[in-house]
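One chain follows as structure tokens, the form predicted alone.
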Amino acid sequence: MSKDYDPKEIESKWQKVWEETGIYHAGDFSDKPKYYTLIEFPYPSADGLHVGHPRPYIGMDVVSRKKRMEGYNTLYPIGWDAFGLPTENFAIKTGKKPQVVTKENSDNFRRQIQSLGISFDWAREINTTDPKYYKWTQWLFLKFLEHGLAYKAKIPINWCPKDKIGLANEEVVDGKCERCGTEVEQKEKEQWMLAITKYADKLLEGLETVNYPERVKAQQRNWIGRSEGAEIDFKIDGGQTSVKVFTTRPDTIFGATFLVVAGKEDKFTGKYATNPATQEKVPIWEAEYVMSDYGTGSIMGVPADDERDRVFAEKHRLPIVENYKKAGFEDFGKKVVKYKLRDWVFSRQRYWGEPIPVVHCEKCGIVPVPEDQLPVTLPEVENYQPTDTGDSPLANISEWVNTTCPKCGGYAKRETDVMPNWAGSSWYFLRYVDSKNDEKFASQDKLKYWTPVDWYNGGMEHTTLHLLYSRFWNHFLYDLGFVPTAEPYKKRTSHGIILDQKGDKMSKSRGNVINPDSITERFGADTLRVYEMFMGPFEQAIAWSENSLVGPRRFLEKVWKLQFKVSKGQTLGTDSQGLTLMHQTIKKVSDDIEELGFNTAISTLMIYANVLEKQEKVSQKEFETLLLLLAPFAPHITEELWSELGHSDSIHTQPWPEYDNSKLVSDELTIVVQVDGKVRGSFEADKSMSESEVLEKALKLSEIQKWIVGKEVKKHIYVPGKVLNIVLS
């Protein structure tokens, strides 16, 4: 055994002995529980990883390495979300096929994620863009057809002049697109929805049965936007028209002076119409305030009650009725309930992105493709440019495009815009527990055995529109029978960013990129493992800095040197200060894992550590109980010390630490000795020891003698189990 710490040599060992040996592969139908931890899967881009790729990885790497060692048979899954813009766009920008650079990418990506030892089951990979996944997308889609929630709707859409494509209202960001950062247009254009609507309530109810964020359940609860109001008829002044205004507020008409309605209804403004509670004129304006595409559109001004409503009357110098007669709740109006939430906009105008499996027949309309059809695969073509008229680069395909009808046997072409890259993430979680079934997308006894996810975690930017479009994929096809349980997740956390040294944003446009592989070259995985986890708070975004990778560096060169110190037969007495320590590191470490304090947990290793270095031997058992519970963290280094112990087994199947709570307050006290007011020595005191038994253990103490010797004690003052302080005058 080397008397130096060289990573290098024992990663590239015994991430090769964990392949070869399939120890992170997860075995369906065990006798254990199960417990399946999931993070979102990465799209592969051309650049490779950076260092705040991993953060999340090792994260719940750290929670699942734990939750094996605790008896349980945990799934912890990986994949690729490979479909999108990102890899047309370079694959137009290069020349290179988007097959291909979806590859490259993800044969990057797995080396590099490997090479920092996460105990994914690769057993279970999967990606989007392989056909064998994409044909149960496809299967999916024709499910919500089936029963009529995927529909064809020319609608006004957000266009991306740049990217050239639809966009779905969650994709626009501030009138922008998400993406590219351009201005959005409207354009009218046939689009493919999916009926979310039809599951806001069921959306909403979900969030009650579980463990999220206060603050992502409310972002979730503020997207769906379920207001219950009434709908009331303002009949226009000298016609039979009226304006229908939607309110949260109908016994505030008495107070109504005015109607405000979006832009799209500027031909009634200008004119009047008439209170039906007070039965007065009310003129009808236009503001900015009021949404299009909320509720109808208008709304009734109650200046006296509502901030913005009276801003705009104060401005306009409209009436403010101050203390009105309030209505009753059904006296004017409809009752409704309303959504912010609009279906969702399914269809883009690119190439790379699973077909949407339809035809289009004069004679048959819209016809399914067949199940045994599936899937339909993207043809191999030259050109991805999208189009100026908005249709995909598949419409200028011909021989793809021209097909014939499965239903009549005509001719027919094929629907040519393609799903967007949520459809592929919006049911991987699915797939993971049975990636391999030609048969159907997950076979129902996996399913059983497996979900929900216990743990997921993943981006806060995520928290909204992706958690949003599987939890209704999951809904759809629980009310269908496929899957076990109406939520997929259990639990959702998430996790904060890491941003260059000047705390920007770490990307490829800013050159402020940095790569993983260089920091595993000169440190170690292990050390930037620990320094990930280290760094910070993991729900906080922080900044990179590789000074601080010193640190856990020396830490781990500590704990290396710490087994020349183990004496093999010393045992711990039963009442020392160190089984205390021991214990108390056990319970500290347990429980910041899993409320995702692993900077604490760390931390408190470190103590640990700095206490057995400073010991003359160290036995067997607190340094085995060091390495255990590093074990998440660092699993290589700890590893190899393990083995060193002469254990043929790995770490990683050892069983978790247990505490002893009996354990975790010492029997014994550290008594402080001042004299006169002054620290002058200490020492180890039984907690059953009176005062006067102190006290003349302090005064034989030989750092005590010297300061009181030939002097008169006036007097003493004890605290209990804290100080002493010997008063000479």
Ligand code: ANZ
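Here, rigid core means the biggest group of C-alpha atoms that superpose within 1.5 Å across both forms. Numbering follows the first chain given and starts at 1. Keep in mind that this is a model prediction, so the values were computed, not measured. Compared with the form predicted in complex with the ligand:
- Relative to the superposed core, residue 122 shifts its CA atom by less than 2 Å between these two forms.
- Taking the rigid core as fixed, one finds a CA shift for residue 502 smaller than 2 Å between these two forms.
- After superposition on the rigid core, the Cα of residue 703 moves by 2 Å or more between these two forms.
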Contents of the next structure:
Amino acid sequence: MSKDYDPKEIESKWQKVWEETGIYHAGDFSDKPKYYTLIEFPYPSADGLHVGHPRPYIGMDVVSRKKRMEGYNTLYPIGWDAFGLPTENFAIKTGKKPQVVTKENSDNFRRQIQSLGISFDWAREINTTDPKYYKWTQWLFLKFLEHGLAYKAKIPINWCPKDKIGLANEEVVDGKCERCGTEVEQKEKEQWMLAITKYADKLLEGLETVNYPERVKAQQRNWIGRSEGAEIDFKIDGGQTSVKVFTTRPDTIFGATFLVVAGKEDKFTGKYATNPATQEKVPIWEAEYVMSDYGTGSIMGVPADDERDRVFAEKHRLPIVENYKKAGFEDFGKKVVKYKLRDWVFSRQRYWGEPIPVVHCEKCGIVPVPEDQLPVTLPEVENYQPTDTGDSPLANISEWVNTTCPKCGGYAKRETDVMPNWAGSSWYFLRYVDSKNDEKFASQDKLKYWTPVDWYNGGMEHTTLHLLYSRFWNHFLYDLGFVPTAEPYKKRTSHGIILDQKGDKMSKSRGNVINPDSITERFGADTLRVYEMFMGPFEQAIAWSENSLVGPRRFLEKVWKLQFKVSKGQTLGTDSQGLTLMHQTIKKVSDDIEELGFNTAISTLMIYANVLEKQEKVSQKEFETLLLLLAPFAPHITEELWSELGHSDSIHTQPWPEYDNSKLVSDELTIVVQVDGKVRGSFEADKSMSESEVLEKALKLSEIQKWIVGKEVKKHIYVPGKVLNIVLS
Ligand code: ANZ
Ligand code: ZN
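Can you now output the form predicted in complex with the ligand? The one shown was the form predicted alone.
Shown next: the complete complex, the earlier chain at its head.
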């Protein structure tokens, strides 16, 4: 009569039930406290999900499910970050419309994710390429424009000649395009910019108020790169003109023996300036090690105290003054603050992005598209290929480009640049709280109820891009009174990526991608989930190991078989030690989940299941506790076993087990007995036994008797509740 564990059958059955009953739907407003868990929404690529994708989804699913059971009204949403190059390039290659590609890919991702039983609230699903969504991305852009934070500038941009696209500094890694690895060129172009630098201080100060890993905070601080220093003028040509330098060490000015201006190669300009401290003439050089776009683009060379200046001075035989007088910090120049952070290049000359919602009118200049005419939708085009002039493919669609000016009614041209892929993801967490709203990006009431995000888990690779950008947008919206808190995320954590069996990064080009479908097919979603949480510390990268799936599968089978040992209706644990273990297990699993210790939580559950398996009978209470603690990790099997016990409500809406502090330590203690420091025996003692009672009992033990007979006990040392050492010699 004992039924075998058949994940396929029970998983699809319960997924259907959950969908029908909507148990993971987070209702707006409630008397319960709210909890908002967030993962970085995926880019729906044509390759589908690989086994690395679900690791953070499962991790935060465990947290979300636990929070729900703890009585929180929990929001755990999902959507698609679907604009950008991969889809556009795929469309160019296959001749399919990006809209169609996006639909197919997100349908596939949805199917895959749903087969894993993750408790996302699908009713709130968003897609950044949906005109109903990007209407609001455009509206938010217009807010930046209205407040002077979006502007056009002709600037040298990082240009990828292969992708034919301008790149933000953040997208250039070691001088190469982050996506395709091609050497980046410089190109002068009119670009839309967002003034993120105006928020540099707020973005720094905000870090003091949030719970992020220290290394994430450090990366954000470094990226912003705030430096306090001074600007000092060095006069030339008899005081007519001067070179302004930026220094963080104005106290070293007496040691400044030359000036360097940013240049392409090292050379002497032939000019001299006067050091205002020493009144000496110092030569003005050009060199590559001085960056043109930082500080003032010029420095004072202090070879005695700055390593790079010393190298430069030695190479070009410039004077080095070792022991010079130190100046006071305010003595020369003017105090200034400089940042490494640059304004954000916000336009892309491509097709698959949000059109920037402005028109160019000969009479009125740049005119924003009025709110009631949003969204400015992407027109259907035949050819998505970017142009060689660097203009967007949209520039070729005259019916779309030619329009009337909303201000004067005259002839105007639409802006043909689109926004970067980072736009839609800069505010998506706000849209989730009210994803169907056609009147506003989200209602004030719902924003007030749901935000900020309580726990956001995402990749370390997004620390300087997405995380900084979305914090910037949220700070800006806070200043406008649109969102209730300046910081969007209370707590941030990161997961490690999953590598292939050999320890290499999984990628389509390497051909080493493992599709979760095949794993679910063979082992079941619960086994995949438990394996991904068990395989190693959540924050560390780890190699996939097909063989290791067997362990989690066996564990679930063991849990399955325990149901046949349960004495129904029996509520209490069998003995005091059993009760202690149960409470210890509850505590350990509860604490571990809060600290991303998913792997140790599972091993604790494995130990517990082993102990129960060895018992002759398992009480209903013990078995239910095991199921409740396992439910966030393996939601299908636990739901099935829960209903087999006769419950009609879902296990996922039950209260999370609580532990009793007083039961964490057993009343029974094992006292180890040593004779002259060597372990000779042990016995079970009651917690209340006094030291003399312990000694008395120990001396009577037969295994101790044979060591001490005929000898004198000189003294004894007792470590309460643990060890008794009997000293003879
Ligand atoms: C004299 C000096 C003496 C300096 C000394 C340092 C140590 P932060 O802001 O922390 O990165 N510097 C200034 N502008 C520069 C540029 N455009 N390119 C390259 N280097 C530049 O460091 C600021 C320091 O870096 C400045 O202080 C300047 O060198 C150099 F013992 O001035 B210092
Ligand atoms: Zn006009």
